[in-house]
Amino acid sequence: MSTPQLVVHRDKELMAQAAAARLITKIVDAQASTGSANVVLTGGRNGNGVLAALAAAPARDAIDWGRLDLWWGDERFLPEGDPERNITQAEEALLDAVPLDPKRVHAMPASDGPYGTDVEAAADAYAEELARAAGPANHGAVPTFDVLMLGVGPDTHVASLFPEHPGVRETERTVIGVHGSPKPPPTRISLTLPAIRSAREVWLLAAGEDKANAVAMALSGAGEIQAPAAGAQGRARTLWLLDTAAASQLPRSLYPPASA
């Protein structure tokens, strides 16, 4: 697994409009190539304000969204179009805006959907379609995701695995159903820990103050139960994105005065 990296921007904005544009370069390169690109998408307030700042960036049609194939980290297992949901909030913010083949956008299933309400069948089912999608040249049961985005919780969670679940320590399957998370809604869909360590690159946002503690403790040597951040590694890069708030307790010894 690769050491962690930190890249420490003013204020949140700026932070989202970097990984905007860090993210189609890496599209972009992908897509030439291999001739398409995997990448799983993240909700909240910093996956959607990526999102947001990509579908502003001008240099979004660089991308062939026709051969872009989104995945998701984590979903709220509510009704589809439930605005809390992180497909609905990615809808609104970008993929609404551009040419996606619809076959290529891979939502986890809803709780309205063909298992109903559940979540163990869903998540098997997300899993199955991983691994349909993996090739023989992949890591495990899930394809080679180009970038994988995380959003990091006040409590150090990323998708929906949370310090001391269950879901934390699981160590086989890729997908998972998450039963009593302690952020409303209680019943989600996760990518596991193996998943997410298969990426090529993983990207970890955080921004505000209410993310610091979070990440001086996932940055700090804590182990991935007590805080699952500190799990969230790529094969080939693990990038933190932050902005000055959320790096401030971190000693300025982790990242270079420029990257601020």
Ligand SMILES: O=C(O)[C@H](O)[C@@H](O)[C@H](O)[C@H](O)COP(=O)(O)O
Given for the second form:
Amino acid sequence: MSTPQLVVHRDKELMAQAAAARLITKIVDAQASTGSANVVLTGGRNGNGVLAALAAAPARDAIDWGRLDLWWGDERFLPEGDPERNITQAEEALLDAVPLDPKRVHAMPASDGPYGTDVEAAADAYAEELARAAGPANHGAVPTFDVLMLGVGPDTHVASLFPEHPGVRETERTVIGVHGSPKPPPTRISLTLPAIRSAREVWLLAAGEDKANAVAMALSGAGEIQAPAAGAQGRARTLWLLDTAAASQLPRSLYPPASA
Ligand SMILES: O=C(O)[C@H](O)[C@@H](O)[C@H](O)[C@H](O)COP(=O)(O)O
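Could the form predicted together with this ligand be shown next, to go alongside the form predicted alone?
Now the complete complex, all chains and molecules, led by this one.
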């Protein structure tokens, strides 16, 4: 696992724009070297902010959108098209504006889809889709994610893995159903920490004063059960993309020089 690297930006808008620029370069480089790219999206305001910034980025179409596979770190288990679904918000922020290959947009099942309201069956189906996409060179039962993005909750949750909840303790499965989520809606589908940790790079997004305590806790030695964000590490890189407000409670020793 990789030691967390921190980059602190002036405010959440600049963090989103800088993260979007970073994502363009990462995808373009992956496509240049392997012919495609696998990226895992996250829900929430910071995650959608990065997608909206990417949609507006001048270099946006350096990405070969037809050779990009998109996955989700978690999804709210609601009917297709529900405005609260992460994919619905991602479509509004970016996906509807770019020429993706629909076969390479891997939505997590909706609650009115082929598995009905059986969230465990829906989670198992997504795990099977990931396993089918995993080649022999991949680590475990998921494809090599070039970048896996995660918003960080004020309680240090990432994806739909919440402190002290069963999901954060899962060590075998790659995808689980989540019940009783403290963040509404209560029923969700989520990647697990083993799936998250198979990514080449994990980028954690946190902006705003309401994240300062969670950022400080996750980076100051808390365990992953108490602070799931602490367990979200990439094989080659773990990058915390922050704004100054979210970094404001970090010990000075962890605080990098603020970037522009
Ligand atoms: O489905 C979700 O709600 C997200 O995937 C969740 O993990 C989110 O990323 C964090 O709660 C941060 O959300 P904000 O960026 O809105 O604070």
